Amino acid sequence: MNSVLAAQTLLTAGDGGLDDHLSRYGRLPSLDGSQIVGLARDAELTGRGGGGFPMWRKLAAVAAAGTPAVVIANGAEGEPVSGKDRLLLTRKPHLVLDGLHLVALATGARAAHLYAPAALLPRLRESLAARGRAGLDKLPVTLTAAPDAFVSGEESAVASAIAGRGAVPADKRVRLVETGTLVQNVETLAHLALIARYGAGWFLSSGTFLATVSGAVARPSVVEARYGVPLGDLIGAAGGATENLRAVLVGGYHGGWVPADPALPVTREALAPFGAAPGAGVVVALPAHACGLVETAKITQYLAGQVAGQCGPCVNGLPRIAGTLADLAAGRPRPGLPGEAARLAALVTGRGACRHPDGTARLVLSAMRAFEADVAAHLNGRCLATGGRL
């Protein structure tokens, strides 16, 4: 296995439970709120939500806001193809509990959220009442239930749903930590508590991320890795590939296809030219008999549906570039229709309420860059993954 597969941090074996946390990783070591901005910062640690902005940067902001702030843990993951939020809350949710009181020292908070699925929360009461008994919480932390859909797990909607207002983007011209609310993913949160204790520089050298490789891999997983991890060594920690394949989804529903390359690094500076990167951790593994047109179109038609009803490129746009992509799907052919794909994903991008349409318009220019050939030929009533006629 390639020296960039990590070894074991976020996933090692355990119980979940709060003695066997405590045993493994001792308590938190007693740090004030600039030194754990400063280890934020040192250590390069990014969102691992999607987004990969510098988590120190909104830490910083938050708490010079100058409003008293509230932090969220945010495990929501609406993403169909994406486990590894609801693995890392069952396995380590004192990791994810520790990270979110360090980023509430930080930003100076005044409340504290943990918002995951419904199924998740029993389990998640029990560790909260664990470390209060032991006396490991100085802030209490209260549980919402996110919503099972794809943007409920958007930062504003889960500041939305904290609120009390439903899980609904706000827009996005109001940059949420100017509220002084930080919402950041579960994920991110449980880095930052192994920094807390073992340091930035062990970071650096050590720190990994969590992937969900599912599609055509001998064994649907989530898997640790370090950033720059080949795209093959990823699928191999998998069990490998079941069939030859024919692409790779990177980043999920809103990431983009990249070749089935076994070398490609997965860093956003390698999937970038593909319009993808490495977002929340998705890799789906498409194979060869598998149409990238018809399983896009598939994608759209869900991120279609998928939607807050609060702007026209959600309740418009989206529905006709899955419209568009159904028919070049199956095969049918009118003028323009690979310029109309193209068109109506620059409609949509930059002007929706929140950044669901410029997630859908990057998978579906991703998809025409991606099956160049496959658009030819569908266009002539052709299939090349079939080799049949549409």
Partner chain sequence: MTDALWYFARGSGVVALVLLTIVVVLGIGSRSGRSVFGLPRFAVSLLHRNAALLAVVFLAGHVIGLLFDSYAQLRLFDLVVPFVGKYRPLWEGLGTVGFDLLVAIVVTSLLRNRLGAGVWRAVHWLAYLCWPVALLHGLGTGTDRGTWWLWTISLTCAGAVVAAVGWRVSPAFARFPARAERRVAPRLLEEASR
Given for the second form:
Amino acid sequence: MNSVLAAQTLLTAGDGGLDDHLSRYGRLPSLDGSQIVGLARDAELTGRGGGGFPMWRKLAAVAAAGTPAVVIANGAEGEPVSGKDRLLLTRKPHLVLDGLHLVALATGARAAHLYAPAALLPRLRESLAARGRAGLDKLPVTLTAAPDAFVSGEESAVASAIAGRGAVPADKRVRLVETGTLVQNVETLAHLALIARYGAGWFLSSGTFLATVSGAVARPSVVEARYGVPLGDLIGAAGGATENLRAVLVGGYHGGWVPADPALPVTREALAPFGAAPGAGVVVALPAHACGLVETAKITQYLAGQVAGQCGPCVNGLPRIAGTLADLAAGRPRPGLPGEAARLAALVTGRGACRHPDGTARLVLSAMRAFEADVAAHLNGRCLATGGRL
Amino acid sequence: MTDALWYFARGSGVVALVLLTIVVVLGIGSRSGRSVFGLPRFAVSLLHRNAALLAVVFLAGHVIGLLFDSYAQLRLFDLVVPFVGKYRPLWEGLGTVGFDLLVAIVVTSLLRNRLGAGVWRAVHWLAYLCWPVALLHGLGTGTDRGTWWLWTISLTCAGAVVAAVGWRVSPAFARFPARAERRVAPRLLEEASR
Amino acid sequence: MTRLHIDWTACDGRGLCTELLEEMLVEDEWGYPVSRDGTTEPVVPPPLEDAAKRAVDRCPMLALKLVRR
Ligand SMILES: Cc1cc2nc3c(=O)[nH]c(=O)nc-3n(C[C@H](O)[C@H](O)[C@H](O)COP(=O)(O)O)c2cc1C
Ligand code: SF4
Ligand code: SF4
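Can you give me the structure for the form predicted together with its partner chain, which would complement the form predicted on its own we have just seen?
All chains and molecules follow, beginning with the one already shown.
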């Protein structure tokens, strides 16, 4: 079977209503906390918000924190080229809420929160009301609006927003899980809800991930596939490339550029040599006529504009990186220009309260590798994509 | 005996004022992140702290001297509540205000690690109130008021602090003028304020 | 192992730590500390522990902490 279309479990049609949900998936089986942690571990479920961290470890750490736990479903989806969390919250909100219920059980949480863009909140409020009427959740769920900003979905920003202090990332001397706070991406939670019903073995053989495919494709859309899916199949599921591709951005604005190789498997291991990872499943196809340096400069400019404004190296470094890339893209050579981008990327990495500088650096370093020939051409006043002089 | 106390109290008061001036100037200097008077930054910061502690010692001498002085008739009560003293209540009251402010600044500094940087910094701003209050107190009260030497000392102190504050607010103060300001992006606070 | 943690939301790049711990830290072009070994939480070698404690104590923003991990 085509691995893209295998077991469309999350994206099957659905009206988002509770009746539809219950007739499709049935009620959650009753499980205790350690069973839930065990299922997440055996299913090897990893986070879908970008980090790809094993969920069970976070569950275990929060349960062991020794403070009353707080669980938060993270639907902020600050990434502008991602759409899967919004789609999931629209089409399958009850899977997310089931998952939130399960992690609350697994951690012994006293409070559960759903954090999502303001536009989605009215319908989610209805979903919660329907569950209340059906007597589904013992632990009430609080809704909080996520500001429309790139870093608003970063885990410590999420915790801060829930606490009413704004979506501002915090220092991580004490890790968030050690404070008894669990932040999971909404897709991760939806998978857990299915694992609870169908088992860890089922997920190992049929579990999926959601990818948002955009750029030079016929039907930009959210597609569901299994890890290991060839890149070409993912792009094919979005209607296929509309023209020859120069490169593909995998993992979103904090991801990396990989060659437009249709056979490249979308897995952590296969993408690692390119400095990329499946991350939150963002795939952007760059057409052959577009310049990767110009595109990267634009994204970096955007990311520099999205800093939370707290950390010196990030606040100063990201605009400098963006300026350096803009010079490269526009062919304004100055001495040591390509090396400067790499130097700055290394300089900001690990020097912020959140990983926004790290992600930005990753993108820039991958661009320097993927578009090495373009860099050389730009420094000589030519652009390979347009074929003309800069 | 009383005379000795009186001289001691006056002298230690003047020394405390001079020390406080040094403390303020060094404080501004260490805020700049530059080396001042050829001293490394950490030395400026240490001198700032040690001069402050020394100022407290002299101020304690000043106050204790006056507590036992029959002329000033200072009561323990006057150390806390200003402007109710028997002897030149206005000028003595300024001394009380300055003393209380200094105690607040020093105590919060010593407990900085426990109180957190926010509280500490907020209280530390009071230094800009404490110093002029101390200066006025010195000029307005005491037997030495109007003597040429006290005026000279006071004006020198004032000159030093005015120069330091002028430097503080000038563009030349920052060591890295091109550095971007750190300020939380307002868009992140939007939903919270609604 | 003792490591030096920098709270970047607090550090104002005042440069005291880079003087007190110059064996471990240098200033970047904006005056913020960078660990010489390039790690995020550099290990404090035992001979430098006192200097590190002093830096933690003297940081005007209370941005430095010693952590064990
Ligand atoms: C700058 C930045 C932005 C992030 N934005 C999101 C986001 O919008 N949604 C999300 O689920 N995770 C986001 N993350 C990842 C979260 O910090 C966190 O790892 C994730 O929500 C944990 O859930 P998971 O383990 O289920 O993936 C972001 C991380 C960073 C550094
Ligand atoms: S690293 Fe950057 S984006 Fe993250 S909290 Fe600090 S300033 Fe904000
Ligand atoms: S002493 Fe503190 S504020 Fe100054 S640079 Fe070091 S960590 Fe930052």
